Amino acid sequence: MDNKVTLGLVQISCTNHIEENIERTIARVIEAATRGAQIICLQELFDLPYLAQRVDIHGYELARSVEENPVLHRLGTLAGELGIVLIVPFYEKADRGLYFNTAAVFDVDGRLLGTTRKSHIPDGPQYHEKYYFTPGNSNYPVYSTRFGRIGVGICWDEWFPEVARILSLKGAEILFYPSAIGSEPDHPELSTKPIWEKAISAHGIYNGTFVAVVNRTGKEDEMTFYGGSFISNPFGEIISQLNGEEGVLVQEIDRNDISSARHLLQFLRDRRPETYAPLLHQELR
């Protein structure tokens, strides 16, 4: 396997017209593949407007099961036609009244390798996700794809070092984080973008991995998403980034850099898991 691989991130502004979001995204996926991208990741809930801005029981009607989701079937076929690995976030209906924020991973032959369910579910002004999503139970899978081993965390998951560490210990070389983050209604003067970049790119340092984060952009009702999708290397350096515009980010990486970083910063060697029992107790002091 070639240690060089080209990543692609698709950043768009979503509307209330789901078919339009899908068609525009597919066009961007084809663009990324044409530019050489081999693993392409879409943003969180890429085909939907960000429904968690408000509590509305009709939002549940947008969820689809894996088996009955025509968008997944279509994008899986597209992955096979283009010969790419494709990460597709979607709103999953697991059962009546049981819904997850999920990402499907397709390999180069269009085969569904599995799904990752968002584990950490936030709740706050205009981020009412606990109403719509059950905490995930997929146990942080890592996927062996044609172009390398990858792990996926979804939005709020990207802030938790435990998720990045687990995925890295399971062998992930690249951490993908589809996201939907922007304005904070109760703190209109604050942009979380700088701390978002620092917190997530730091996972690359602590684990010796590449990190690829794709965010949505544009204004949806009262929310403004700031885009800023980026790729960082195992030393935490952002090597490629979009601003607030719609677009496709394509960046070649060299997985040999993982060994270079881990040989210098021996965090995985020097771990002391036998001393970490306090992490298993949810206590605040």
Contents of the next structure:
There are 2 protein chains.
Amino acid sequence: MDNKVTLGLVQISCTNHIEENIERTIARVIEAATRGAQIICLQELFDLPYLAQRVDIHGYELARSVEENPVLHRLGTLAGELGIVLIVPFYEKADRGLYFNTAAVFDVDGRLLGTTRKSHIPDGPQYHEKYYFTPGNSNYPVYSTRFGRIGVGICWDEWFPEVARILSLKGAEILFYPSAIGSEPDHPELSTKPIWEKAISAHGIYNGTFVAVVNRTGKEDEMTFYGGSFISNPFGEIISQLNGEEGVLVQEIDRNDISSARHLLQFLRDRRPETYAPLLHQELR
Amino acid sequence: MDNKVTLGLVQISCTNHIEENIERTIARVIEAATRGAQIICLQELFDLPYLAQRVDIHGYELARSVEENPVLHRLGTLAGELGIVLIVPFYEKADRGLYFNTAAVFDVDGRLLGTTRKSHIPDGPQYHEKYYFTPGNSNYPVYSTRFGRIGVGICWDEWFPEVARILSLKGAEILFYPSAIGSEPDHPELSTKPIWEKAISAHGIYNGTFVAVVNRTGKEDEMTFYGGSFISNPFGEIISQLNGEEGVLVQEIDRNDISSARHLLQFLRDRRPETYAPLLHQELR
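Switch from the form predicted on its own to the form predicted in complex with another copy of the chain and give that structure.
The complete assembly is shown below, putting the previous chain first.
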């Protein structure tokens, strides 16, 4: 496998017209692949307006099972046609009343390698996710794709060092985080963007991995998403970033940088897992 | 307990004259207390030259037991006289042939609250720590001091999200990291300083805690330590920092900021400890 691999992140602004969101995304995927991207990641719930902005019982009707999801089928086929690895977040119906915030990973032949369900579910003003999504328990899979070993966390998952560590221990070279983050109604004066950039890129330092975050952008009713999708290297440096506009980020990375970082900052060598049992507790006061 | 508390960090440049290092440090502690500091932290192995720069069997002679350590005794007394909480890193002799890199915590009455042994031991060119220090297993204690609940990690410990998380789950409001970090002979072109600042301050974001890092400064033979001691808030923002000169950092913080951060970024609420068992493994390939 070549040590060089080119990543593509597709950052779009969604409307209530789902078909339009899909068409615009597909055009961007083709653009990214044409520019050389080999692993392409879409944003969280890529084709839907951010439904958790409000509590609405009709929202559940948007969920689809893996098997009966024409959008997934279409994008898997596209991955095969373009010869790319493609990460496709979607609203998953596991059963009537059991819904997950999930991402599907397709390999270059269009084959579904598996799905990762969002493990950590936020909840707050305009982020009513606990209403829509059950906390996933897909055990943090790592996927051996044609272009490298990758792990996926979905949005809120990206804030938990536990997730990044588990994926890295399993051999992930790149952590992909499809996201939807923006304004905070309780803190109109605060932008979480610099906090988010620091917290997410720092995972790369602790673990010696690349990190690729795809965030949605644009205004949806009361909410403004800030985009800013980025790729950071194993020293935690953001090497490429979009602004708040729709767009595609295409960036080549070199997997050799993983060894370089880990041979200087040997955290995997020096971990003390025999002392970490307290991490399995909710509280320790 | 007042929600406002003032922290003091003492950053000095050490020579081979141990007595002189002690005197200069004590003068700085008094200066910090005079300027209002209530919890004062010294740098890693504060009174010794950085002995791990080379492998030398005579280095072990510098270790002292907690009981028979006149420097610890003197600084404990000083803490009582000044009415401060004082964190004093030292080279601990547990037995002949069993040595730890440790920090003692004294409360405002001069009483020793306990010790924290460095858990994660680095090793590399000019950082031959595995020769001198056994990996500690003091179970990451959190100390209830007169001025707040604090946890301590020692240098390399500061790079491990596991340590910050365990201390925070145990109720630490401020994470203190006495350190000794500087030049990397294998990477003369690289400064780890920005990487270090990001990685360490980000712990504050994940956990909603303050972080206070004390790093030594100055040149010792082949090594240059970069100082840059800092305090960051529960949003991971560095709110006060020294440059590469000797000095004292005195900064008031407000414990109310912990609630503000945690009520916006509710990571403690949403953790999934039942899914974290993989963290107890060394590798998972």
